[in-house]
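Given next, in structure tokens, is a single chain: the form predicted on its own.
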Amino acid sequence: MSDSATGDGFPSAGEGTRAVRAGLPDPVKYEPHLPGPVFAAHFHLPGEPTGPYTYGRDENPTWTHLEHAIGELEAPGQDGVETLVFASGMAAISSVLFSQLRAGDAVVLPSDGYQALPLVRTQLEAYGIEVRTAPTGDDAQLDVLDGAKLLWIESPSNPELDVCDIRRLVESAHARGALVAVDNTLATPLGQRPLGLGADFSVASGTKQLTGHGDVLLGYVTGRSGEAMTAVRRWRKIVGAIPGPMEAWLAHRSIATLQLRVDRQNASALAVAEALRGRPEVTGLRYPGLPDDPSHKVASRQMRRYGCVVSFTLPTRARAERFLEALRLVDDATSFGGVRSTAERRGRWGGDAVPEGFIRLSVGAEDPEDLVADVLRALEESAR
């Protein structure tokens, strides 16, 4: 891990205070507690390249930080382990999924994860890769396991946000003799922690409820070091697929507030989901803090908490778009995890099969009183 305070100094230290100091460097007089971005293509190299930054697409000190900050978060206490950063969610996704295999390799994939991932199943086809699907819920893609090199992980998956026994995942994976990836994005590594459930590696897409404002493109893989661990940062030199400095400072700074945006908007989704709860026009509302959701038992064993996203349907698509419409609160939008509220129709983009009226909504930091009244006043109007 790193040289930070919460690394070293602090290992018992709380989720806040962890978040609020993870990745820093010692303090040096007069100067900032979080340096500023260095932006270097290449650096200052007299002699045999033994020092630590060469070249800017290999390595940069502010991405050091950062990917330290990260690791503290995802895997705290824990040795042999690392993290690498990337430009976007995507990036970091295609990194284990395209270091890791092979032609003539399996994979499986859940049919309920992010809508990128058809495309990515078609490039993976094109290199000679089987690739399997199976639905998150039920732990279905225990069913499909024979054989494949890889089992990628999304729970609560995007946008439907069911869940699956993580922990049973993985043994059973590694039993056969899988690696395992989790994608964490929905639920953060304050929310959980895939590698602590034994998974090999914890991807997400910093876009998202890590960084939380809605400005900066970002991915991040934490895994453990080893052979697979050095292939993904292979893959990153390969293809270039790097933050910039500005991107990943942003993110740094950002991860100082992670747990208060976390918990208000973890709160707020939770009294948003109970008010939809009574709705009779709300069908397939899902969230999976609420004690009756479908997924609330497996999700409350290896969750510590649920997310900010609540997902539902309204009886038409044109019952969705006037709802949307209607919202003064929330900004239809794609993404999620900012502290400006988002909901989008999520049929509209063609690549999840949800019906025409699914609403995935996203729950900002706004005061959870003026959310709730929003919504419901939205849902009164949609209906004239």
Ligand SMILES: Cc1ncc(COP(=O)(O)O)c(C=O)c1O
The other form holds:
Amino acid sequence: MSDSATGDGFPSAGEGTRAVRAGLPDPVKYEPHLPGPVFAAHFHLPGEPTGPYTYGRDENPTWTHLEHAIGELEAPGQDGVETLVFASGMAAISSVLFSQLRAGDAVVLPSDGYQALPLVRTQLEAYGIEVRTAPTGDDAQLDVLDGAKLLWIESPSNPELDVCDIRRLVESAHARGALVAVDNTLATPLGQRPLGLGADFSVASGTKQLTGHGDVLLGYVTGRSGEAMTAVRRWRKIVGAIPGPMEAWLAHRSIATLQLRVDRQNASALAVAEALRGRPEVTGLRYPGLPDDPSHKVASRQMRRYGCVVSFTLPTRARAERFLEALRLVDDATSFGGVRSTAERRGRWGGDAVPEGFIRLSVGAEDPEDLVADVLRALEESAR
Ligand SMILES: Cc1ncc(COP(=O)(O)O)c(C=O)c1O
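Mind pulling up the form predicted together with the named molecule next to the form predicted on its own we just looked at?
Everything in the complex follows now, all chains and molecules, and the chain you saw is the first one.
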């Protein structure tokens, strides 16, 4: 049997098989398949203080298993790739930005990315880093890339679901000497593999579809081993934004069902998007898996699955609020990717440049026909 703990994994097996076995150590008689969470602030350490396990802020065996699991899905069969887990997606994002950039450097961020990025921008600027922005679609990043140290991509973008040609942008960025990081939260490693498209880092919030039950905050960075990842590891150590062992274990347990959840949720998202397409009150419908979506052509070249999020706009804020209230199977809540469907009027946060009636709907693992019926009924009811 292959020992996935040594990084071999099952690179040629199907994705469901790899998800089920990802990161599991070799079998040991009477031991569990997935070892339980190791709760330890420090480890027995007589003599010289060398690894692998010395102090709980630096390393933990439960993280190690999870890091192997994520690495096997993000970069199957690729040597020299390392994964580091973090306390949240934002901890992972910050670790890359703040470990790679210095005063005087320039970075390109998406202007339409996750709504905490403007806060990050302010902090980067306070440290003397020049921040340039460009929208996700239409290769606008190319106009602001000259002299940049790092290009940050979020594709598909949250919440407007635009997609950019990652390989093309990576080639242009590398030709200019810039590193590229891709926020892979929405796609998950089963939807898209940024390292395979040439990126230097795949960064994600594991809080979303990766773990999928809405009960864990987690983040990770997968990157090619070397100076850049050493700096990310050092950043984790000095900032201490580490996941608890229980969260790491729950995340690993959840990855076993990743392919099942992603296939179900993404197929249902397409069904919901198709049902919304025919509705006169719906405008700006976006789902990269819809053949006539503006992102579909690029998405189908680089994505294997299109995500579980659908976004659209209802005519007014009041109509959107009535719609959310009328839904019975879809909870009004933020975040996305969970097995229970959620939706929200994104404008309520004030951070995204979206219309007042803009809805971000995250499709869960309910029966698709029940969900479609609930959404259509809520649309009817909200008209009254
Ligand atoms: C695309 C994207 N990246 C990063 C994050 C931040 O992740 P976390 O909430 O786990 O810190 C989010 C959260 O919604 C997100 O949507």
